[in-house]
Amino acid sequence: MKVIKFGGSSLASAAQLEKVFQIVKADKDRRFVVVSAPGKRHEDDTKVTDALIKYYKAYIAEKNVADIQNWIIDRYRGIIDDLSLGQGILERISKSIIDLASLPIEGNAFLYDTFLAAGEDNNAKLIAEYFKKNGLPARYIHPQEAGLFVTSEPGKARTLPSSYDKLEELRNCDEVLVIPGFFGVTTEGQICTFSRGGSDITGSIIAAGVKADLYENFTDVDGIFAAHPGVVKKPHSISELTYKEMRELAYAGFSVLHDEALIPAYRGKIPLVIKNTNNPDHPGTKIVLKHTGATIPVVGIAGDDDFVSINISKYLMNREVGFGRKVLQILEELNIRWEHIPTGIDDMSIVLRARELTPIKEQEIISQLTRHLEVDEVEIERDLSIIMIVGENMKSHIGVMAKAAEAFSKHHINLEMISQGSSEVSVMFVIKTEQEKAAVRALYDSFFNS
């Protein structure tokens, strides 16, 4: 039994939907199909989700929304006409889009989520209709009917544990179930979305709920590469990753899979494979709990930018009980999330995403550190990137760090900080952003081309 999810680029046009149909039809075990909203047909196109955001903004601003309504409906009409599906499904989708502009604005915390979810929801209706017309027994099912209930947290919904018992009952359905991704329903019946890109999350939740043998995530690439193809020319594809390795790579910039999507499948011990809708015969990249065979020490190299570091120095810091807690309490009170904390005996650095540090918060941090904690020095270092080498097998190989350091030295790349967790799944290097691409290339050459 398989759960299969298709991203927006796989569902952008009638031609893409024909590929999707053939993929689902080719394997009778593909019983649950999770879909995104239609994505871009070409580089200059607009995603349906982005159009729905524009629709929402116009509606709450009490502007005329007729043009944007028509654009969204015409987008679905084009696919429906090309697939010769008839007017019934178009009328159903049109009514759903137009009815959004009758929802209450005041006091409606879930209005934005309801607008956004319409892209996936209407696409699922269309795809189920297309499958049925072509002889594949299929049925659209709303997350509420499926039993996907979530917390009342607009834009960041979390699955309620009780959902999994209800979702397991879907195993008894005879049809192929087409399920809209990206959102669930609260116990009060409100539409509530996961974070952006959350169709991956829906697929993972469904896979865990029905206890699938495999979760197939179809995108527009042949799996996951050892480095970003935009940085390294023709990097080799990775055939197998563990969940821990994928989590590290997703955190550090690999955007093929939403990192939160790993959690339900990981906990449900469901293997996951990332494949290409446009090249379905390619084996893709499989994500498993443990490697099934021998593997190289470093499986992937990732880089991400837009980090800052709060660098703190205080003589005899290590002898001051509770100093670290007091520093982190300052961040907590300002609602700031930290990423990494490399330390020395008299200094510590707190690495943050730059978006966490507003000018007001920055001044408050400096003020509290100097006045209340009496630090000797504090500075904010900007324009930083993190580079990560990832591989669960690193811990059993000697010389990985030496090889990385040699690569940096050879290419004149200065290291600001180094950090490694106790699991030894990854090593993180902090460097200046201007050297990020050069660092990724240097590491790739050292670990893969040599």
Given for the second form:
2 protein chains.
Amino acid sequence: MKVIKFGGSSLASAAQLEKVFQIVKADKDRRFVVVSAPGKRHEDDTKVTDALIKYYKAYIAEKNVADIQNWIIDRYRGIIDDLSLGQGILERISKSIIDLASLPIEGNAFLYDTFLAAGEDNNAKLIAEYFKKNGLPARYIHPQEAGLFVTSEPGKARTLPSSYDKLEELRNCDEVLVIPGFFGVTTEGQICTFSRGGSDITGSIIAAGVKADLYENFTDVDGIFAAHPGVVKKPHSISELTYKEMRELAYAGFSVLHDEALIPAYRGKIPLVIKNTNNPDHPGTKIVLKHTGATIPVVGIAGDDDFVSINISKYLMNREVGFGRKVLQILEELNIRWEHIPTGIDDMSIVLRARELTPIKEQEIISQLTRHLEVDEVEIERDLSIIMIVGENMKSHIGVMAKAAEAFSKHHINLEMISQGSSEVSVMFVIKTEQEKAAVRALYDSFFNS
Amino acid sequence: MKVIKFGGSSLASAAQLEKVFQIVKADKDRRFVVVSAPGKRHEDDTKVTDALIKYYKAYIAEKNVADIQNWIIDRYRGIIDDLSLGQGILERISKSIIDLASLPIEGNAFLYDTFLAAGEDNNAKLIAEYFKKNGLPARYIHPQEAGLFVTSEPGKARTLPSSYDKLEELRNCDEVLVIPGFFGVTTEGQICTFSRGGSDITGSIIAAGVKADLYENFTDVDGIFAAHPGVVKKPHSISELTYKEMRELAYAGFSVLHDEALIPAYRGKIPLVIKNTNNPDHPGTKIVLKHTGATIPVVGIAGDDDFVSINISKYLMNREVGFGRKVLQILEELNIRWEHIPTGIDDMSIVLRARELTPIKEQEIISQLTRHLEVDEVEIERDLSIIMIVGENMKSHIGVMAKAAEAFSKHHINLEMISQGSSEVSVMFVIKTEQEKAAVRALYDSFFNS
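With the form predicted alone in hand, show me what the form predicted in complex with another copy of the chain looks like.
All chains and molecules follow, beginning with the one already shown.
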């Protein structure tokens, strides 16, 4: 039993939908199809979701909404016509889009979410209709009927734990169920969306709920590459990643899947595969809990910029019980999220994303560290990048660090900071951003080309 | 103007005192002599300070104190006779020792400190007398007269900031001043000692107070070695260290000087030299604020055992604002001091000295992490050692890490954790204790023998 999810670009046109149909039909275990709203057909196209945002804004500003309604309906009409699905489904979708403009505005915390969710919801109806017309027993199912209940937090819904038992009952359905992604329903029956890009989350929740054997996430790339293709020429695609490795790579700039989306599948121990709708024969990248069989020590190399470091030194710092905690407390009170704390004996660095440090917060931190914690020196270091080498099997391979450090040294790259935790899933290096690309290339060469 | 301090073994006998006299006489800038109590003359000897502890215990238990009084007085008598200093000084010292047994016991928080301080105090009188008899204009000065005032914290006195202005006036004295180490006087006139081994602190305070050009600390070794002589055969002695480097080495097992003793000299920007009373021509190890001239990237390699690590992992840990702070808060509430926090993305390790983690505290930590912070996994890793490579000039030498990692790899030593802060004064490696000696030898070979 498999859950299969398609992203917006896989569903942007009739031609794409034909590929989707072939993929679903090809494996009778593909029983749950989670879909996004129609995405862009070409670079300059508008996503249906973005059109819905425009529609919402016009509606609450009490402007004329006819044009934008028509644009959206036409978008679906184009696909319906190309697939010869007929008038019934078009009328159903049209009504749904037009009816949005009769929802109450005042005191309706879920209005925005309801507008947005219409993109996925109507696409699911369309796709179910298309599957049925082509002889695949399929049925559109609304999250309310499916049992996907969420908290009442507009724009950032979280699944209610009770959902999982309800969802499990879907296993008994005979049809292929087509489920709109991106939203759930509150216990009061309101539409409430996950954070943007949230169709991945729906797929993950459904996979965990129906205890799927596999969660197939179809995108427009052949899986995950061992390094960014914009930096390394033709990097090889990773055949197998663990969830932990995926997290580390996603953290440092790999953005195939939104990592929060993976939690339900991770907790449900469901393996996941990332595949390409446009190249379905490519095995893609499988994401598993534990590596199967022997594998290489390093699976991928990631780099991300826009980091800064707050470097603090104080003579005899490490004798002070609570010093580190007090520093972190200052950051927390300013609602600043930190990333790493490489420490010496009398110095500590706090590495964080540059966006966390506004000029006002920066002044406040310096002032508090100097006045309350009486540090000897505090300095803000900018234009830093983080480079991560990632691989759970590093643990059993002595010499990974030597190989990496040698690569840096050979290319005259200075290591500003280093941190490797006991999990040994990754080693993190902080370097100057101007050397980031050279560093990723040097490491890729060292681990994959030699 | 120099402050010169002698440790107990340099002052244990007449023969040692003759060396001390020659050293002081050899340089007319040596104007402030800080002395310890007489130390051991041989392996099985008793230190005068330990005899004074015995004396104190007998006195407060209202036992007969005559024997122990006599032992202490005889100890000074032996030196006085050997140096032919005559009856006057012996009577002065005898009276001082005997008078201790007429101090009030009840409600006297400073009684123990007063007993202990008598070792240094009487030795200073003796040494001043000896210097004068040999034609060096010298004068014993009590900390009260000198102006060394401290907080009323028996056994852990801290200098009152006002002391420094008073001490500065000592610059105007014409004589060589002989000052007993280890204690100061409260504003109520009570004797109050620094923590044990505190003659180093007195020297450091006097040096800062009189704004000395140099603080000479005489011990019984030729300075500080680049690695522990018990691990590496005949390691070379370090000619110049910075205060920061000294701190890092002291942290990881080098114990020539108690590093807290250095604070006043460090803050006063006074350079320090560690020399050998028994080999005064050896240049020793100079400790400075900044390196003078070019120097090697790595000055020393230290290793210390008995560390443990608390390894925590939680999926999406790094998304939680305040997670790290909460972990440190748990430790702080249990009064546990931590050393390093190497982090991955979803895992953090807390490295601490094994003595900090009693079985009860360990249970409490695991329980709180599991219940309150809902971590996925927590594991205690034992038998760990920290290896540090230390050198402020690493910063300007690319390739130090590569050299170190290569040495580890060649000797099949797995790096459990790594941390390098932005100061780049040191790189810390956590390894299994069973590989500690091999690691120190490998690194020493790599940085000093090749």
